[in-house]
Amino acid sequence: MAKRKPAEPTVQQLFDLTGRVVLITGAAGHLGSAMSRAFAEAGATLVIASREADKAAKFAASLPRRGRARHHGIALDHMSTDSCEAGFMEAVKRAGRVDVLVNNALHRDSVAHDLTTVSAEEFSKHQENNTGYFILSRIFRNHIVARNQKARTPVSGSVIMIGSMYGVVGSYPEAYKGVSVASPVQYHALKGGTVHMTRHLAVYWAKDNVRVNCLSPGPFPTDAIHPEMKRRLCTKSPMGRMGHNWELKGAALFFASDASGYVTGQNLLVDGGWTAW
């Protein structure tokens, strides 16, 4: 018997959360709380994870909730693979399961050091954001297909990487002369590895009923950088602007959900058409 044609949804359903659980480290910080917002406003419940359980709860406990939706904090430190396992199985414990996980959270210790005083050991630790990107992913893969040897209708599972518009292009030096440091070497080096290990990724768990994608922002400054750094860095914008933290819950909300059901291993720019020139 041939299968039936699946009934088309409604653009509502496909950007439906209700019912899904969010895994999302380093929820609290700048650009994490506007996602995080985001995925509860669509109906998710939250796992948050930071390396502080009483940071995360408090974080977790301002979040929206809709419906039945409640929100957790954990304690995870992605750059410790033992954190992994143990804070990945805590927020099963937590909420049941997970359905998605956005890979977020960064360790910045060595960004302060530019390519001419980086040492090798501070480039080499800033690299190691991506093995925790790699194990949380991996772990979560794995949750996904023993959920499906088991279920009676098929599981799927997102995976968000978030990027970075310098995980593609160059940095600009001019923009940084005189007021900071320049752009770290050792995060484009990051950047682009998240980028094409997303690739990567997405063409092997793909037969798992895995997506992974990645979110690459552009200039979304806090108001702690340098003004004329920031006057300089507009000048580099098509749309001559910083973006606003909230310009990215779209996006992230269209990869978490079923809106993107057909769209793996790819990496989506938010940047104000920085690297469209």
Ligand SMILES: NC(=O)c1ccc[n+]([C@@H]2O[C@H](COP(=O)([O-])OP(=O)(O)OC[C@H]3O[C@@H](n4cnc5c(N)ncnc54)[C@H](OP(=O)(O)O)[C@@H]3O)[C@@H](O)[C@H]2O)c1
Given for the second form:
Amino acid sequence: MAKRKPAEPTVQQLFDLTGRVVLITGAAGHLGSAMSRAFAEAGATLVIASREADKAAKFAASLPRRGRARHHGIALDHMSTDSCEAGFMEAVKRAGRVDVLVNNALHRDSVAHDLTTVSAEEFSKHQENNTGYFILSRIFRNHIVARNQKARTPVSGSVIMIGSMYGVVGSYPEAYKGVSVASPVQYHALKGGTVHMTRHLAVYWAKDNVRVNCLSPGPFPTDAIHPEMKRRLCTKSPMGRMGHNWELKGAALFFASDASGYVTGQNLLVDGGWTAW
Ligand SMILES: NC(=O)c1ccc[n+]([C@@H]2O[C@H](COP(=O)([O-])OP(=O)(O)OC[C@H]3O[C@@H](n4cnc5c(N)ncnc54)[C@H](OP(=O)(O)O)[C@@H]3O)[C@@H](O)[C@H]2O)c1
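Could you switch over to the form predicted together with this ligand, since the one displayed so far is the form predicted alone?
Expanding to the full complex; the earlier chain stays at the top.
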């Protein structure tokens, strides 16, 4: 017998996260906080991860709740495999499951050093951010596979890697000269790896119902940025300005929801056109 075509969902249904559980690392930070609010506003239950449990719990309590959504805060250090495993288990214990994983955290201990000063150890250590993104993604993929072995109707999972425009293009030396160290070489190597790891995992895990995409922000500095640096960076943007953290909300929701159900292995740049010229 021919399979019946699934009914066409409305746009509201496609973007709705009601009943979904999103685990997001570095969630209380500058970009993580805006993305967390997006998921919560769309109806999801959030598992907020921070290296500090208290901070996670406090931020989780500040998020809007829709319907039966209940947010949780957990401790997770993505530079430690043990902590990734324990943190993921805690997320499942608290929220029952995880449907979306957002690898947003960034361990920054060497970013004050650029290509002129970074040590071999610092360079290597920075790449361990990708190790953390990978380990958490694999734990998540195994979780979806295990659920599907028991589920009557198949479940799907979405991994959102947070990359960077600096994973795709080099930086302008003159934008940094005299006001800051260059954008760190170890960061460019890291985020280029994040973008490409996305493609590899997406191909292998498509058959497991796990989509893997990368969301690459352009310049989204906090107010702490040096004013001259901001002025220079604005001249490099076709839109002539920096991004507001909430300008990532739409793209994050797209990747987390069924709106991107046929999208995997992609890198979406949200950069005001930075990489377009
Ligand atoms: N802002 C931008 O312009 C920009 C541009 C391109 C890409 N990005 C990317 O966007 C992501 C978020 O950046 P952001 O600007 O929002 O930075 P942020 O405010 O510093 O947030 C990053 C968060 O990562 C968490 N973190 C640090 N080390 C960790 C570790 N070992 N394990 C787990 N969590 C850890 C920290 O949270 P806790 O202290 O709570 O643990 C921190 O709040 C990063 O991946 C970054 O590369 C940012």
